[in-house]
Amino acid sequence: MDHIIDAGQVEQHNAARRAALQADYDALGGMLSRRGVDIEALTAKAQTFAVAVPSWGVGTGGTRFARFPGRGEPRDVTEKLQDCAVIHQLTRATPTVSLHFPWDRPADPKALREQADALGLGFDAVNSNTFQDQPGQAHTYKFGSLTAQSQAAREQAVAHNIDCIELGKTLGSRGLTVWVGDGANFPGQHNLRGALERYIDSARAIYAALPADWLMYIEHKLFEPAFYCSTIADWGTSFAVAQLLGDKAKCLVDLGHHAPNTNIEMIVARLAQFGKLGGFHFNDSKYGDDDLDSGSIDPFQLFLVFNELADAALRDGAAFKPAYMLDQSHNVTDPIESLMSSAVEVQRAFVQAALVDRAALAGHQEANDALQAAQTLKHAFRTDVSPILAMARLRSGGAIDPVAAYRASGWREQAAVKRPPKAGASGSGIV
């Protein structure tokens, strides 16, 4: 792997913090030992965790009103990969990148894969885009893509998704994420049943083009841009479509795409129970689809999601392999710092869920002891596993404190010199 940040700098960073980390690690290990938990086993488990980075996440995002470009933000997909490599180098938890087409369409897919290989990165699921019209596009998506009244627009959207599959095959991906903004903003704007019928017909054409070892992830979203009704608005619709399409169709759960106060962990449990949980877009939300940093608002919900995932893994064994990806928009922070922090927070929830005393929890549930059952979960959630996460990074060649190491490296300042702003070039692609 070619290191983006000098390895000597990272080692110097770690050397100054190694003794303090060891003391914290030993103290936590003693506490866990009294609970019958082996800290070394947990650390080894933490080292297995991986979550994909979204290519668009390393650029500055925006709102419906404005975008405020950041210094040294990536201007093309090759520069995005460099930033993604920084994140993985320091966290050792983000070995794959999820690309979005046409934002990230490479002139030479094979060359892009070679660049990723040299950086120690692979490619996760690829994402199609039929929620924006692109330059030179023959048919508009203003009134829908996979659900459009226009057959020509639907065929164009299907062809784009199949093109994404072909690009993904060259890059080594094994999945396609499909999200559409299709829906209505006014009652009566379209026939609700007819729109879903058109979506299903279009999705079947995409599904038929999937290679044997690929999955199609169907993402639902409650609102925006269709504020009256989104065609794929909830997990129930996503599940029904996935069932109709076949075994290679799964449901993607984005933590921000739900109605306020929705019990997302129950959705996770239901989809896992029926074999249709494909994976996640991790972020956080206060009011709606906010795309905030993971764990920044409701870390307990994130933990409860992983508690259900841990239960599903015990029930279903090696066959249970949901895909994990971050999906965020950064307006006031350095995107690299936010993505590193989010990767750590998702990994934290993963390790905390492994701390749950499953036997004790089952016993309290069987005894209808609601309080003790809840306290069993809280006991794991309240455990500060930061030393485990830091030790996992250290042993895997990362940084004890990724954000501190990143800031000390001067990467952003260097990028600002190497990447002067270029008109029409945005690392996010969103605005």
The other form holds:
There are 4 protein chains.
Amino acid sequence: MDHIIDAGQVEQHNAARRAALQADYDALGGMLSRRGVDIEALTAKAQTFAVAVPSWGVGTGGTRFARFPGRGEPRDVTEKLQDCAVIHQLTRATPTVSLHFPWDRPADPKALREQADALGLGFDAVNSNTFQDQPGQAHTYKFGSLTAQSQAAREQAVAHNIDCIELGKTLGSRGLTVWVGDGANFPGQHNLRGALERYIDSARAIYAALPADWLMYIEHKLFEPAFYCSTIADWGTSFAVAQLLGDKAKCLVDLGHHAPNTNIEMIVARLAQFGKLGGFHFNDSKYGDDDLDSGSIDPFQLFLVFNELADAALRDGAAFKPAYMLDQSHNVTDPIESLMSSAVEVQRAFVQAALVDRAALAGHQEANDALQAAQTLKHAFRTDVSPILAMARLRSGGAIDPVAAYRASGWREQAAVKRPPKAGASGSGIV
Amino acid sequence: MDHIIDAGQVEQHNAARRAALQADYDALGGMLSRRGVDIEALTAKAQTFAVAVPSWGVGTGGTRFARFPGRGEPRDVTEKLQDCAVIHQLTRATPTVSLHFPWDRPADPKALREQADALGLGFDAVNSNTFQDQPGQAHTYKFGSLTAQSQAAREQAVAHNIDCIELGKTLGSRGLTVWVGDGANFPGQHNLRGALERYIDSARAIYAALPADWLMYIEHKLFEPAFYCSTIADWGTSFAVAQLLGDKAKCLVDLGHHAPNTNIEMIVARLAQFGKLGGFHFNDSKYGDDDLDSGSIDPFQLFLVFNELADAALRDGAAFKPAYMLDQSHNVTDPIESLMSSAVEVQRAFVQAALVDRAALAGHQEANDALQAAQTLKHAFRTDVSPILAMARLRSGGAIDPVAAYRASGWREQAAVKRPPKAGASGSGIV
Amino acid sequence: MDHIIDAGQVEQHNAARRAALQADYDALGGMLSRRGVDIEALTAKAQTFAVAVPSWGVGTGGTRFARFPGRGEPRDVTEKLQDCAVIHQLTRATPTVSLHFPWDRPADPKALREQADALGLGFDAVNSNTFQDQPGQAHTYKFGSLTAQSQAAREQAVAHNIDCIELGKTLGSRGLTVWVGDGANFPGQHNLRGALERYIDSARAIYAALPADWLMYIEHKLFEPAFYCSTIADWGTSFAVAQLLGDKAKCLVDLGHHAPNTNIEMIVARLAQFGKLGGFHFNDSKYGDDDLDSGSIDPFQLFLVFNELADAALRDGAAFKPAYMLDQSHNVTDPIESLMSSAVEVQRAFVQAALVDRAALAGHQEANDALQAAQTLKHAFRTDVSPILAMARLRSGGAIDPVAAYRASGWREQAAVKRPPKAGASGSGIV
Amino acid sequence: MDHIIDAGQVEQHNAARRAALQADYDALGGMLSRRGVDIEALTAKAQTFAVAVPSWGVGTGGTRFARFPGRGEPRDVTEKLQDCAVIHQLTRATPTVSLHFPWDRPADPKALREQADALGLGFDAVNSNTFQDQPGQAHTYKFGSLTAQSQAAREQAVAHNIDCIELGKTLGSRGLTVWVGDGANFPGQHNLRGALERYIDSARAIYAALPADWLMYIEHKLFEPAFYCSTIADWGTSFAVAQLLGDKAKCLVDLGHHAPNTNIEMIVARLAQFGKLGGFHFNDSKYGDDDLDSGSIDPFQLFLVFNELADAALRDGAAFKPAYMLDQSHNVTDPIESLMSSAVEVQRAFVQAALVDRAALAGHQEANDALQAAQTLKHAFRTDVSPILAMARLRSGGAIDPVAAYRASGWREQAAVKRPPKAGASGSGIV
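Switch from the form predicted alone to the form predicted in complex with a further copy of the same chain and print that structure.
Complete assembly follows, chain above in first position.
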């Protein structure tokens, strides 16, 4: 495997921190053993964790008001892969990359796959894009894509999705994520039912092109870019559509795509119960689809989501395999740093959920002992599993402190030299 | 039919207003005819409108902080029926009453039905109550009813629902509305999936007892009385459960039971499309389940809901017959006045939706002319159809101005004398 | 005054509609007179209404996901003024334009003022822009402008605001609107108090440069572009700052800049009571800062805002003169059409509020007759004042149906020819 | 000091846990010392923490739908004090009690104060109640209290507040908390400005009766019991009123009284900056004023509030002394258990905030290093300070595990025997 950051540098980084980590790890191990928990089992579990990185996440994001680019931003999919490799090299938690077409359409798919192989990376679900018009595009998506009144626009959008599948096949991907911005800005603009009927027709055409071992992930979103209604606005609609399409259609939960006050972990539980939980776009938010770093605003909610996932895994066993992906917009940080620390935050929730004493929890639930049931979750949540995460990284060949190692490596400074900005660069900043 | 308010009084009320109404009606008729609309057809349509009144709505409502009772409140179901009869006599829009058990359990169901017949009233869906403990009840619902951990509590709740069906059959009702407050106040208190599994089991037992010509209405609610999660919290869950139960299970939409910013008319469209729209609890809200008078906060939203209903009726014809009920808490007004004016507001939205030029609307939608599509709706909404509503009432035997006629009748003052307050009266104030 | 649309065309448009309007006007007049209301007084009042048009509103807006440009978009401030002149010519309700610098910085301010004079337009408050970086700008606003840690960036932002004042003086403007996107995306990124201290220092420097007859409008916004916190996030902060600055500092209320469920009319009442209501950015929204057309989502709320304004005008007399401006993003409509119909919707709320029987309302309030108080407002709101608005336009020299007259004029088609799109056009789509 | 729980029992409880605690404490101490933090200083700081317990919190709460009483509920203020003493005995974190009048009006104030002294308890701010009608009350609060149209009702409400002050003086209290439910359920019901004018007049009359060393805490709340508007709905209004009243008037922040998505820590920062932060009602919420246990839903938010408090304490020194009180409704738990664990959760946030490396944080803020600034907060937040809290309790004479010690004591079982329920007990369940 090619290392992007010099392996010696990482080794040096770890050497300077190894003793302190071991001391913290031992201290935590002692505390856990007094609770009857084996730290080694948790560390081994932590090492199994993986979350995909979105190719578009390595560029600086923006808002409708402005985008403030960073230095050394990747200018094409090849450079994006390099940045993704840095993230995985240091965290050992992000072995796959999720591509977005046409932004990431490779000139030579085979070469791209070889580059990924060399970097130890694979490809997660591919993403279609029918929320923008591309230069030279025959039919505009201004008034919708899969739901458009124009049959030609719908067919174009369907064909693009099928093209994404084809491309994904050459890259070794096994899933297609379909998110559309289709909706309306005015009451009356859409016939609400008609728009969904057209969506279902279009989705069926895409579904028909899906290979047998692929999944189609349907992503709902409450609002933006449409501001009065979105055709696939909530999990109820996404669920109903996935039922109509068939077993290979699943629902994708983006943590920022819900109405205020929504209990997201309950949606996760529902979709798991009904066999339609496809996966996640992880991020965090305070107001809308803010696409902030995972766990930065409400880390307890992220834990509660993983608590449901742990419950589902216990019930459904190996068959339960939702796809995990980060989906964030990094407007004020170095995207590589944000993605590394976000991967760690999601992994943290995964490990904390593994710490929950499920037998005790079930006992408190049966006894209607709400206080102790809640404390059972809080007890796991407030355990600082940082030493476990660091040890898992160390053992898997990553860095004890990925951000520090990254900063020490000088990667960004080198990128700033190697990658002078393109004028009017696009394909970034949108999530 | 027995008249509650003296018919002569109503006649006198109308006589004093008839000429002015006719002038307004003619003026509006002229304006409508210049738009190609026949006012007589609209008036005839308005006369077909009916919405059920909730028996508990005729008492003064309250909050967890306080209840401030009004004068002359009904003390039992017989007196409640009298108040409901006043509402229907003056509005001609509320021919049915929705009962709530055990609050309204009649000593003699046959006598109650005869009273209703004499008053020209019928019975809409009956409502079960498993969100309170009744004196002498064997098993508490403190920790849930249909979802309770305790099998005995679940069986008791199921039995109560079946008892409601039996009672409803004797009264001529044809539907059972099931709303439960079941949920949790703490993360961890419930196993989210386990609670829904128990709910489904319980609901199946109730469904099995449903007569062939009955419907079971499942009502979701985001929160309150449970504050961390509610088992039936959203339309997605209600829809999934209704699918599992069978064709006689439908979803009920209460306008105040959604997350902030939710597009309710879209939920209406979705449920209609998937054949699961059972009916409504009409009210209005600004913050939570505020149970304010229908149309008092966001009248345009109420219109947009009826716009979807008109669209569904056009598509699905006579088969499309959702149940309409008011469900409000009247804390600072005379409940009879609030229910009369709310019935009129819902009827207003019904007539305004009938005014929408659907061919023009469809044309604008096809042409992606969002502005004119929106204006087509607004044009109908801003038409002041008050003269149509008043004329419909007049022609159907009601009052031109129901609140004024009611005040003139002295009904409340007489009730205040006839119905001295019971100490610690309950069964009111909860919606 | 130069006419942009051929006067003969408008005359022809009106001629075809005059008789029907007169008939509707007379019918409404009769209805109003039966309520004791003089339609002529309302029409005269309607003719006094004016709301400013934002220069950036005449371009197609967009979201962070995409912008779908329309045909014939104005390419510079001169062309924007032409479009604004069309709006005012047909509606007679938008005599002023609000400019945004540096987007609208004229090469020759004097020439711009002469163009505006010739078109019968004046200039409303000018807007500064420190939420974007301009090409060649010395200091970035990526991490804030008036609140930036960097003193140089703060000074640059202050200097830009003072430059806007200077430019505004040459154009005859009398106000400066200050909206900053400053805030943070992460807890901890800002010292919350430190950021506001820096804001206050910067604002004081701008305030010191304000001419004696100018006002400084401070605009708050809950979120976007900052997603964890915004320095001027709510009316409380905006109010506190305006107090510290002095009498010439006022608060500006944008209808889309509040938390979900906020009672905006109450904020209007508070600011009016405390002497700090500066003015409005009118638009509508369902979710966030959606910048939809005014009155398109919640027309009753717009009416309630004007109900407060009418109350304040009654109390405070001529001294009460808040500034009115539209501030919308037109993503799927012709911006000229949206601005025309939005101006009419705001004017509609103004006239409806004038229809409220304030003596009756006060009487119901004193008697705690909540139902009749509410009905007094609803009675005014549901009056269809369209004939009054059309007659006011006609008498003031505008078009009976502005959108129809505009479409008939062929203005957009001509603009599409005269104004071929610039590559990578910016300065549009942001509100 | 009288011990409510047998001291020997507590000692026995601690003896069984002391060794494990010491081991955990030492392990944590080692980890902290590797970060340069002295655990002993933190433990000493933890011992200084105190939060008041609300007298009404020791009864089971309820909703407008139902209240499900627990066993052994206190039936009068004497029994409430006993329960409060249990909480303080075991947590050593709740030395004061906040009374609510007339619920807690003592027959003999001197005796009540002696009881409190004997139990080692003092009295925090007293609370007035004008949101309910009391039996025999001359003027109803149905239509408001401090804002009522009725001058007699306003004067009665003012007199009640002054009476609370008098009672508080005899008990050694030094503050009056004023929360009113006044508001409206319909647009138009209130003249918004008139209602606030009356509020201000009433508040001035109360303020005039305030002793020199007292504070008046003004508590805002978005909604409930009023559902269209509340007169004191937001911090802006509360702040403006507090300014008008004078230096002894401060604003009280209840964590559940805000609009969805509100950044509460920013309100804390604003009020601290402007010298008007009076104190807190701690609880947690997911939807509305849910009054859930502190830290049970969003523990990171609670930490961020304390992060602002730590910042303010650093800036303003000893002068900065906001009042801390729990204000929760315990519907499904033993209130004593909920209050004990909530006191610990608030103390946890206090200690975690003390752990923040403020110099490093300021450095990252100055460098615009958002990622490391955020991590500096998260680093403190995710430190599991449980051993510090337990050691602080142990050293102060409390229990290592308060809930376990309480359960072992049999207090509730004994109370169930000693305190048979009163029929129709009130004064509980409302927060």
